[in-house]
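Single chain ahead, written as structure tokens, the form predicted alone.
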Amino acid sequence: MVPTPQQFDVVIIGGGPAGYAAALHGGLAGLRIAVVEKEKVGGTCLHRGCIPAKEFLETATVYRTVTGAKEFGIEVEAPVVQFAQSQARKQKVVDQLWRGLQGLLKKRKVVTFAGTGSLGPDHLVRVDDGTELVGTHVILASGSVPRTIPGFDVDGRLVLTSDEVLALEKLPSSAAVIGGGAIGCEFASMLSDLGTQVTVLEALPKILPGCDKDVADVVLRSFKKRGMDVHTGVNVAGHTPSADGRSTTVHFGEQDVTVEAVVVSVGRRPLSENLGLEGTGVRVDRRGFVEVDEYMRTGEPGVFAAGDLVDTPALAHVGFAESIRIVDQILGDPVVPIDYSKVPLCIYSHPEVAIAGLSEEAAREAGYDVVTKKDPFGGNGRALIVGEPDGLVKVICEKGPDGKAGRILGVHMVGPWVTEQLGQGYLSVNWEATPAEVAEFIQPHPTLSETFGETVLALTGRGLHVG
């Protein structure tokens, strides 16, 4: 006899950042829920993505802090970087944050079952050990994975992905990275930071496409400081290994270069091909994606898609938020639906990156009569104390019928810790905010985030700092 499939109010295929996001808030209000993961929950970000790279890149300002102790006055030996040690560390943070997210799951009382989902018709979902789930309703949560280009087959010695980098016991001592996005710079980063010599190769004509170009134009100039190599607007084309195999020569444009190590950094992909879907009204695109409106409904009614298996901004906290708004669907909450122009980005290169809103470049190429303001961390007293004068902070905003500066459209930062400061930044574009209107907010003295309220309230026409 044929068992019954297990009957639930949502099921959800993967349990990463939008899967487990929508088993907690589900399960917190008292849904039945069921999430299908072939690994553990926690996803990319979780276990190779987002936090172990963070992990890594705060082991490269821990080593440039030590390096530069001397200038505060501070006498050290030369620091000596044990790689194995930090990925020792990295797997801690990243087990106790699991954990933490297992128990959070039992106790709301989400049912996980291990292995890889399919969904078919009648919100039927077969797991492939043979177990089967029906949901009321179903989220596809699958996730994605990194993206590989031709010539470049990755093998985990030679040629890596972010995958094989997080899992690097020892650096090698140079490096080519291909791409030169978020993802990119954050590795290429990290490894000159820590000894390797590093060469960035990007198509595009910039690095970090899509920032502002004062903000890249920032990174840029650290990046060559630092003595990275970064060559723009060039196609990769293959490359030929040693007869020791233990480097490899990289071919672009017309020049070559000879590393260690290739890491290919050209985004991710979605992984929808294992989720079946015949019978089905849902559809996957020609890139892999599956088609939603934009309240995260696929064509399928009683199905939904989020996160990185959708074509939206592939962040974490973007599939937290689509999630939320699936999962509020479902109670009959009211929902308002996400406006993607408005996601904040953080990049945690050295120096930082975060924006929030449209570029200059974008503002403008969207046709608004635009007046921004920049202003230097050079002039602000913490960056100072704590060493870290390189950077800006650029706000966009809308030229108003008297010429002056109206609601923000974009705010752009680069420098210290500008990560941690792009609250106020995000909020005054999500809210439509005038400068006028968030100059009244008091800026904590001395902060690093002085500088978004200086360059605010410069806006105004009445700066104090700067000019």
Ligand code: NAI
Given for the second form:
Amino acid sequence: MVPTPQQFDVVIIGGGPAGYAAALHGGLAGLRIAVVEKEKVGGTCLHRGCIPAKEFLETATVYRTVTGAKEFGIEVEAPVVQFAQSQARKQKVVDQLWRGLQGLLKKRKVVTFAGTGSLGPDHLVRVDDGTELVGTHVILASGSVPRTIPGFDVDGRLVLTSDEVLALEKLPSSAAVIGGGAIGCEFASMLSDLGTQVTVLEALPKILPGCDKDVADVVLRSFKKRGMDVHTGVNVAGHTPSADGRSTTVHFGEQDVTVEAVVVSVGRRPLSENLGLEGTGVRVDRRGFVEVDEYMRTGEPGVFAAGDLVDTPALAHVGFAESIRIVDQILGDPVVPIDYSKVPLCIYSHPEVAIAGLSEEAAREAGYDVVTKKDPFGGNGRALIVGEPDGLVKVICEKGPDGKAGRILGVHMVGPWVTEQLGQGYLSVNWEATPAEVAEFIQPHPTLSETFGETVLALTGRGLHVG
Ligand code: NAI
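Beyond the form predicted alone, can we have the form predicted in complex with this ligand?
Full complex below, order starting with the chain above.
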């Protein structure tokens, strides 16, 4: 007898942030949910991305703090990096979060199936072990993998992507980081702080291309001050491994650099090739993204897609937000589509970067007449106390009819703990507040967030310290 497929309210393919957020949200509302996951729930973010990368960046912070302790009158021996211990700590953090997530899914009665799921007609999801599931609704959330470039075959030894860097037992003495975007800058920063000689090779004219130029310039200055070699506007032509296979020479333009490892961080691509989809109305574009409308609906009624699989910012919190909206629709609740121009973005390099809304360049390109103001952290008491005066807050506003700063279009920050300070900027941008409205709020003293407060005050023409 042919077994009948198991029935669920929602079948989710992929247990990363987009998939597990849908499962948790739907499970809480009493929906019967199945998740098909080929590796571990938590996905790239938990196992090969955000969490492990930030854990290593924290290791770099500890190293920097100990190295700089003397300035505070604390005498310590020169620190030594035991990267295997850093790996063990990272794994402990990841495993604790993984256990927590599994426990939560279980508590919400989510059933997980191990394997690769593919979707066929009539909402039938087939797991590669033969199990068949049918969902009244299906959510595709199979995520993404690192993109590579021709001439740089990833071998896990000389050529690495983020997946391999995060599994290293020992750091290379030198590395070329290809791509100066979010991942490239985080890895360059971490490796350099922990003693690797780093060369960054970026194809575009500046690193962190999506960031405001004033913000990217602070990161660039810091990288150069710490001894990194940063080349922008370069075309990477390939590499030649040494005879003993212990190093390789990377060719770019007329120049070469010989390194122990090459880190390829040129973006990620959607993982849609194993999803089946024959006989369904789900469409995949030529880059591999599953096509969705603003409500995350695919061309097949009842089938949605979310996270890195769709062509929206490849950020865990965007995946969460998309999935929550999908489940709310399934529940019949009203939903407002996401305004992707206003989602927050944090980069955990040293110095950190935090962004909400448009950069000055993007605002001008979009046709806005703008008024901007920058305030450096160098004048902030707390920044001097913690010994991190490099950085600034920049607020970008639409110019009002009176020529003064109107609606806040963007808040771009770089400097100490800005990733934890973005909240006010995010709310200002999304509430379309004006500097005068935000300047009414009191900032506690002494805090790093006074710099944001001071910037909006200055935009009203009443800055206490900034003109
Ligand atoms: P990305 O798109 O942010 O940056 C890739 C960089 O590589 C770009 O600057 C691009 O111009 C450059 N590039 C492309 N091809 C090149 C070539 N052949 N030679 C030299 N440079 C080249 O992608 P990234 O950094 O790999 O990150 C992937 C995704 O993950 C992004 O969507 C990013 O936003 C997200 N992410 C988010 C983080 C966060 O929120 N903290 C951290 C890390 C990644």
